[in-house]
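Just the one chain here, the form predicted alone, laid out as structure tokens.
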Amino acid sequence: MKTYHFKIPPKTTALLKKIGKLADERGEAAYAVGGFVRDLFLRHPGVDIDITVEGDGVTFAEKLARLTGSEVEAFTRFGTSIVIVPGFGKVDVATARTESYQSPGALPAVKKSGIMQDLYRRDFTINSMALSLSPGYFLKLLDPFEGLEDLKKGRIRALHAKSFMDDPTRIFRAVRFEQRFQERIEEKTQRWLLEAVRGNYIQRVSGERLRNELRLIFQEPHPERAVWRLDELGVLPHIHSSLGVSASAKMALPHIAGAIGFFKKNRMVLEEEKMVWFQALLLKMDEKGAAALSKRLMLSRAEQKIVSQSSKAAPALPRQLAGKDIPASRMYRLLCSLRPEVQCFLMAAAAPDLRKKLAVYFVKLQKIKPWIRGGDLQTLGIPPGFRYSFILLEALNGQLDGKFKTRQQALDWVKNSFAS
């Protein structure tokens, strides 16, 4: 094993050498294994550490959170526990395990390994090299796979031609790393690949870890690579029938990262920002296959909401706000009630024109309030009924038209038109 040198922050340093230690007087070894090791070599180290233990990685991860003064989440079926030290952040702990796959897309059965068996099980050669953290082997490679040799030749490559069949939701981990470090999925890996987009294992994996691995991709720096790329592979249909890349979604995509800076540069909130790029997937779905899709996926409530209100805006809105001169209270009537990312989507879809309308209306009209309301139509003497609905938006339409230029002008008309 070959030491390598990297530039590690000190306090993560300290504690790769508490956590040797602490598995070497407990004659246990202990490794710093997956992407922490795979962004070391790439010179951006992420914040979170992933070790596993040749060992019994709950306890000893029971024993560094006493050690740290942390808290810790034990998984025992997986043999996996998640400390959080104070001043540092996320440990992921694990014991050395075996995987297999009683079905493909099923989640797998453990049992206890050594390292190198550990290191065969994961899913690509990039991610399969661990650090020794053992106080005379510190920060010794282990890299059986030749990980570190695909790394530098920018190349994604799976261990096993079984890989995509026990694990379908690698397809997607496959392509989000291709795009990500702008390497390739090597020659024989990518027929393993669409081996199984054929064979239809992606119908086999649960809508919670299939929505996951949507979820990652919409969360990467360019997410429209990497849904290109699906959609290019063949591997969105197989999640839903109608998903895909339609015409009008190629020309969306690379407008949606513009869309997303002007809403939060106008601080307009979007909670559910990745549901914004997700909807670029919806444009080839009418409404009963949009919910059909949010079933199998198991969407929250929110991210139901914003699907189905997207299934019915997205194709009508050009149609309704099509034309030079539209009235700012129509386009209030249609986009007042819609989710903000659905409304930044249809940002990024429309046409040129239309964007830099609904540019001016998200940044001056959706924000004025009423000059007109309830209180005032009862100070006015207007009795209390069904006419208040209309009054109050009929003031709103010509507050929005410039038709009222201020408070009093819009109280005269009220007083005019309906104080008896």
Contents of the next structure:
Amino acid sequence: MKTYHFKIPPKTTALLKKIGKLADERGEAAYAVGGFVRDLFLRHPGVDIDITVEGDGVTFAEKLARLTGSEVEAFTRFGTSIVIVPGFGKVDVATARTESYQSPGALPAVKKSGIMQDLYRRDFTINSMALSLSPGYFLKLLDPFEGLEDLKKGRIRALHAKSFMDDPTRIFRAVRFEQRFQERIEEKTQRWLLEAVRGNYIQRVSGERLRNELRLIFQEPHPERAVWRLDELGVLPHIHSSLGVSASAKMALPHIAGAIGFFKKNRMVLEEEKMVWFQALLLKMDEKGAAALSKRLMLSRAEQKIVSQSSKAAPALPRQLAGKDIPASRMYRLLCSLRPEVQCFLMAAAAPDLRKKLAVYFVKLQKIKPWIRGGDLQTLGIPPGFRYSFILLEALNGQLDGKFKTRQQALDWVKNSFAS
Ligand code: ATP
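Let's see the other form, the form predicted together with ligand ATP, since the form predicted alone is already up.
Following is the full complex, with the preceding chain placed first.
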């Protein structure tokens, strides 16, 4: 076992030593594992630490929390706990375990084990390394599957042929890591992955888990790369038959990050930012398909609304806003009721000319405050009734299209046209 020296902040080293010593005192052994170890070798140490304990992870986490004055949350089904260490971050503590899959795609049955079996249950070699934290072996590397070699060579390699069938979410994880680290899924692993895709194993995964994997992909710095790759590997139609990357989506994808940046810069809030990316996969989908997809992925209400609005607006909008001189009022009518996430995607998907017009619309016109309000109509003695909404809309249209230059002009128009 080789000992490694990493550039780690002193407070992280101190915490790792504390964890190793506590385990030793309890007659247990603690290891740093998974993404934390991988990222140390990549010289991108994350703030969160993954710890696996050969022993009782839940009790260990409680003791660690007491020792460091931290809060602890436990998820006992997998023997895992999260310790929130003040001034530091999250420490995930798990009991070393083996996993067995009763049926593909379902959650596994788990049993306590030693660190080696625990590493064997993991997804890829680069995520199956452990660093001992025991006082006598501090930062000695356990790397039974040669993950470090794969990391150096830029390879994503699964541990066994059935890995993607046991847990098809690993298909999405493989693509996510491949694109994040600009690595390559190793040849044999890709064959296993494709077998699981073509064998329709994705269908067995719950909507919640699939949605979570997509969410993680859309949170990466370059989701467009992973989307291309999922398309290339034929993954998307296995989530839903009409999910995919159409020719229009290929045009939109490179502009999505820019459109999101534009919205943020102009303080237009995208509560469901990931859904801007998701819409790129929906361009082949009709409304019925969109509803079925929402159900399959167990989307939240807000997410469903975005999918439904986008599946209606995205195919029609370029036609509706074609031409040189589109009145601002027409843009307003077509766009104002859409969620910002849909507006943002439409901007990314638009041809350059229309994109410029949409930019002006979103920043200037959409924020215009109507000059005429209900109170003005009352003051003018117009009896309340269904006519109000018509008058207010027409007044706003006139304001947007420049028919009225001032509030007074708009008011005069209302008075002359509607007040008796
Ligand atoms: P990220 O940087 O995206 O958080 P991570 O590798 O830390 O990546 P987590 O989802 O936090 O990913 O998982 C921690 C570790 O747990 C992984 O490194 C891997 O060893 C293991 N793991 C997570 N999900 C799976 C899975 N579906 N199958 C097998 N092992 C998994």
